[in-house]
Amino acid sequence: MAISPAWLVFCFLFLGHGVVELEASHQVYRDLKLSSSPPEHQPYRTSFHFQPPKNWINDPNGPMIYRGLYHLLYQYNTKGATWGNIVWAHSTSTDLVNWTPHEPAIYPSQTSDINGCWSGSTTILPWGTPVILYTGIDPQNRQVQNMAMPKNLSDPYLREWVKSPKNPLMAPTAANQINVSSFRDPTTAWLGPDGSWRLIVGSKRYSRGLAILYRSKDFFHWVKSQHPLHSAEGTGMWECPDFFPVLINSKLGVDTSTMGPDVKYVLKLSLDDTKHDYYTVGTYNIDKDIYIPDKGQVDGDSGLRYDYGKFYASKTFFDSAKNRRILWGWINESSSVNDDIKKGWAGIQAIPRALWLDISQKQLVQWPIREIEKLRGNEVRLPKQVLKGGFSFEVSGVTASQADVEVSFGISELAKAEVLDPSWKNPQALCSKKGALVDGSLGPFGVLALASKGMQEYTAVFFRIFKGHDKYVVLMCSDQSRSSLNNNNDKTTYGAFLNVDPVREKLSLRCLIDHSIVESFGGEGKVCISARVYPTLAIDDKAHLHVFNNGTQNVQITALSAWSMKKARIY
């Protein structure tokens, strides 16, 4: 491969200190004891969503795409199917659907990171050259930044990674008053007009979430803003900060680095009190380096979210192969810590969805990945039909546990809604106070996944049409109330309401099902809500599909298919 100059300066930078090798770590690791083999029956694993064989994995670090090789990093528990021991994973992919591993890319093995590697970045260099940015734990228990970078950029797989002996590069001081406990998940740096690097890290003051900007003029030596690029009161800790531009009337993706007229920016950060990904859509001004979310974005929980349901610690990253802006999340189990620990595993990554502003240009729109759809099997493709109020049926011909569904359904009733009472300002506690059982006059209409034969379980994923003030308003619900005769599972009911006018617009769902797990994306990705699921009789080939209307009107079946998935290549 061609070596640039700026390359040949940046290896003497990083190694004219030496480097620090993670052969030796790797060697120490390998002779852990790993938990005992997951059982063999295993109805709750997933077939087409990315996880590992067995133990804990948590958030999606570093994806990018390299020489051809998309690469996933994430973190991983070498010991078992609980939180901790964690290094980061490593797995690479063709298309983003079939994967094979690699040996894990970053250990504990410096001072500055003895106590753990979390969470981080990857930075591709104007060169080419991938660069992780990623948060240490050191012995005192701080959070401190580090730097690692591949030892063979002529290796496409990039198996082996050296970190720089200058680490930790960001760390917190008396001076800089950084709270040692939160400071952690730097972001993609971007390359500002006056040649300096920028970047954010997660932190908090009190209760203020803050995303402490730093600037590098060579990515090494990095300095600490005497502002952050934002903050918000109340908000409390940002892990998982993001930062990057969107097109404006395109769903092409752009390079982080990418500025100009034709681009508005998504800062997404990730609560740790709520556990919840949100983000807002706004203007950054290079010349005060601030971020400012338009009029009408809302910082904090009640704000935008990039998923309503079982969704955190989100990645996003740029495919310059296919010009666009790939998402990464991960779905934590709802089942408990001793369940986990018999299956042998814990955590899933949900699909990876190209991600793009809507038109309105007050929301981003997600998509599951084209390539997802290599999967499909056999189609099976329902004419346009009316399902009347109080009726369902069962969709047929399709493996029900690991399908994907999409449905478009048309409303002629609209002056009938239920009038939308004004302090149901709560979408998730409204559909919680009208579950899928409970009938009203446009809807609840939907899908019934993971349905048991009987009908003792199922997840319901389904809308509601209200009369507003001066609208109609679009619910959207995932119930998962019924969803398991086990009670020790979490069955927390999402929902969000869904900006989507039904008197010009059709209403769709897509649901993709695997398992124990139900991806649903509303209105062609304005709304997306994850559940992780565990029924005991609606399982494998005892799981049925159906559709449903329990409300009081008909509504039209405008389009309706099914697909049977085969299962992806996860080794």
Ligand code: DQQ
Contents of the next structure:
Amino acid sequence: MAISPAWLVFCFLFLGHGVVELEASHQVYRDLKLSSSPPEHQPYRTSFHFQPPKNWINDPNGPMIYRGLYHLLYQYNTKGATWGNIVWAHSTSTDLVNWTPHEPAIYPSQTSDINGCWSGSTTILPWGTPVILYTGIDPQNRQVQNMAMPKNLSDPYLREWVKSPKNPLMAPTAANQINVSSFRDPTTAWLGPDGSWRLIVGSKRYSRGLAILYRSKDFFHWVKSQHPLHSAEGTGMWECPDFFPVLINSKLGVDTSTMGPDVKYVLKLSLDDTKHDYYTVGTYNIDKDIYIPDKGQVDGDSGLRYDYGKFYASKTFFDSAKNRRILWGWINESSSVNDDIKKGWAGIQAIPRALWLDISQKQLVQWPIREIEKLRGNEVRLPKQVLKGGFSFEVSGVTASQADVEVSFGISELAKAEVLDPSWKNPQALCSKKGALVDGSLGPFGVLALASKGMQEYTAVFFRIFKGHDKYVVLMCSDQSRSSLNNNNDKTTYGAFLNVDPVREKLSLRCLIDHSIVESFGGEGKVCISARVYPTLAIDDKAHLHVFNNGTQNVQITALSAWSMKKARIY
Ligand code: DQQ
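Could you give the coordinates for the form predicted in complex with the ligand, as opposed to the form predicted alone above?
Below is the whole assembly, all chains and molecules, this chain first.
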């Protein structure tokens, strides 16, 4: 078996001793039968969201930029449209919009991953070498942490990966008392000023979510810390943790090892129990190696979320070419398993989003990467106008099933806002109670996406403004209750409170509509809600786009632009 020069360099630099025996990752997994072809009529396949031609996908894994190429690896079932037989599928891109597929990068080939190659992350070492750490499922079905690195560093596509013969590098033992079936998804490692690398692995002890901390001097020998980086009672298993610095007062991103007075930290956890990605903003005490969420930040399901719709197991990476931090997230399904099998696929990835710390330092802001705008066709722009209470109109001239829509509202009659009942604390419940058809005073106003001609189907994304105790409160909702006549779909309504002051700020909404997804950004990215919808009538050229106001009060449309979106080259 050939010895990769990359491994030699790596071992030499880190270990300083002789050659180790290597094992290529593309050896043992011989059972890669491909499933049958999906049906030809595919009204729900997306045109500019990432999805492979068929089968199941879930978590984005180890995203990175290497030699000018973006790499997306992701959990993929080689054999069908439900979860199972998971490998790391692999695609590359020069622009995060158009993608070239490659052979799976990592699949079961070692004892330490023979029952599965689950999620993990890439760390770019200081001299530019990417290293993947991922969870393997061993013959006893224990979750252990493994390493792989590129076979050929001069290949920008990083097509072949070689696993460390020392795998697993981290494993549950009687001594460390780690839960063997709740120990997964290592993060990108960060380098402390003491020269030690650190990373966290998701876990739980009873119902306490844990971010187990490991340290290493050489990237091979990882020592578990006595205490976790962070933990929270009652949150259950923490999957796919992500821990990274964000600059104060800047939209630029920084490398994961950046420290200093200009940064705050974000800890994101994916809650296995509720399938929500929540995060807190806080400080990282490097001396004690603990993360402390800021006062007012909430650990758990009622905390801040990247996205209040379908969005899970997300992961960020630092894009060193454009100095930004980019977020990838898996948009899981709202269709039934039977429908997934019929259509031959399940799951897509959200449009990658740039992410930064809001000026308030209390939350993050996300915005679709600028590159997606190159898919915009002709712009349909409407003049400023009043949208009277009880009125709606169609935005024509755009391909409503494949569009990018930006609209801003101005409110002058704020005094007429409905009073917020202090018991209305749960925004999702409030959006369900007050859906798009329930008229109010200021709102609901917003967009009806993927609407059928006779309005039997539509997905409503809208705002309501309430008068709170000492300020106005903006509610943003995505109401899927009438999105499809097919009742096998999950049509849960989503919602969140939006931290925008309608007295001083405009109220903006952007919707990326792509056949079976409406990905919405409120308040210039302060709240994101992604909805998977499967209309039966409002498909392809039978889909329509409307702006509506079901409140009694008038609102102004201060700007409205809509673009038909071209198809990205994904496969
Ligand atoms: N998906 C992976 C796990 C991870 C989960 C398995 C999150 O590693 O915890 O496909 O969706």
